[in-house]
Amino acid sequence: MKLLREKVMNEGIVLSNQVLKVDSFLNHQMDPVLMREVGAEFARLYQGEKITKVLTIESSGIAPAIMTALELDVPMIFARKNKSLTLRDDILVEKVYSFTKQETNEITVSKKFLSNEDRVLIIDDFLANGEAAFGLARVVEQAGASVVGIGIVIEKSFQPGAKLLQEAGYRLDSLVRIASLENGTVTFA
């Protein structure tokens, strides 16, 4: 995706050989034009797949997921990382380790929003080790629903997440794949 690659090159900041900061357009400040294009691209990739729900994890996955859901004309659900007083009973719960934050969170989704008839597209901002995607997939499977695919805005191909998800049998579509962040430079796959 050309616009996304340009944003990564022009605004992405390599913090280490493992971490790319994209807070000017994806993780803190959002570029709505880019998010609209991201949503349209995921919708194009999954047209004809009869998606009934889009699922993400808060908070950086929400913008690309809501735009994808808008394009697919389906509801979007986000898994909560923090306990909510209004979300206590009849919930699906999974533990997810965050590579960026170096912490484990319990993510929760209300059972009333996922059923065994749902065909779910998981959307997330980054893919490193695959923990968030696997956690979301386990939530979908707990509900008896089907994971149709996993859409990633930026994949760090030098980390094992993509390989692990594909080996587990999931369809994976990444809009930008990064081969390396060595020497402070973004190298695309």
Ligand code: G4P
Second form
Amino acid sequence: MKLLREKVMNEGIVLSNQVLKVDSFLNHQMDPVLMREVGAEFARLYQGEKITKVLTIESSGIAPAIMTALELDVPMIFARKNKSLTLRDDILVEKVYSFTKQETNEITVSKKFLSNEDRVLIIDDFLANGEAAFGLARVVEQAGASVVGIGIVIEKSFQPGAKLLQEAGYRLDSLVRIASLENGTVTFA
Ligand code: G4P
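So the form predicted on its own is up there; where is the form predicted together with guanosine-5',3'-tetraphosphate (G4P)?
Once more the chain from above appears, this time first in line as the rest of the complex follows.
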């Protein structure tokens, strides 16, 4: 995706060898034109796969996920990170560890929004260690639904998530893949 690569090149700030700041278009301020293109691209990649739901995790996954869902004409669900006030019986819960933040979150999705007939496309903004994507996949599988694929806006290919997801048998589609952030420079894969 040319526009996404340009945004990463022109507006991405390399904070360290591990972290790319993209708060001008993806993680804080969001670029709707870019998000529309991202949604159109994921929808093109999964056309014909009979996706019934798009699933993401709050908060930065919501924009690319809603645009994808709009294009595919299906509902979008975002997993919540905060504790739900509803009965535990009604929710699917998985633990997700963040290496970046060194904390474990419980992510939750209401059981009423996922059934064993659903064919789910998981969308997220970043792929690093894959913990969020694996957690979302476990939520889908807990519901007896199928993970058709995982769509990522920015994959950091030098971190283990992409390889681990593919080894686990998931279809993975990343719109840009970053090979390295060394020397303060973004190198695409
Ligand atoms: P993982 O899920 O792939 O294992 O990633 P990790 O635990 O390392 O990521 C934790 C959070 O940090 C996630 O956001 C993820 O999107 C974000 N993140 C990971 N690498 C980068 C990076 O290089 N740059 C930026 N800007 N973010 C990164 P989150 O905590 O869920 O935040 P949000 O979605 O509420 O914004």
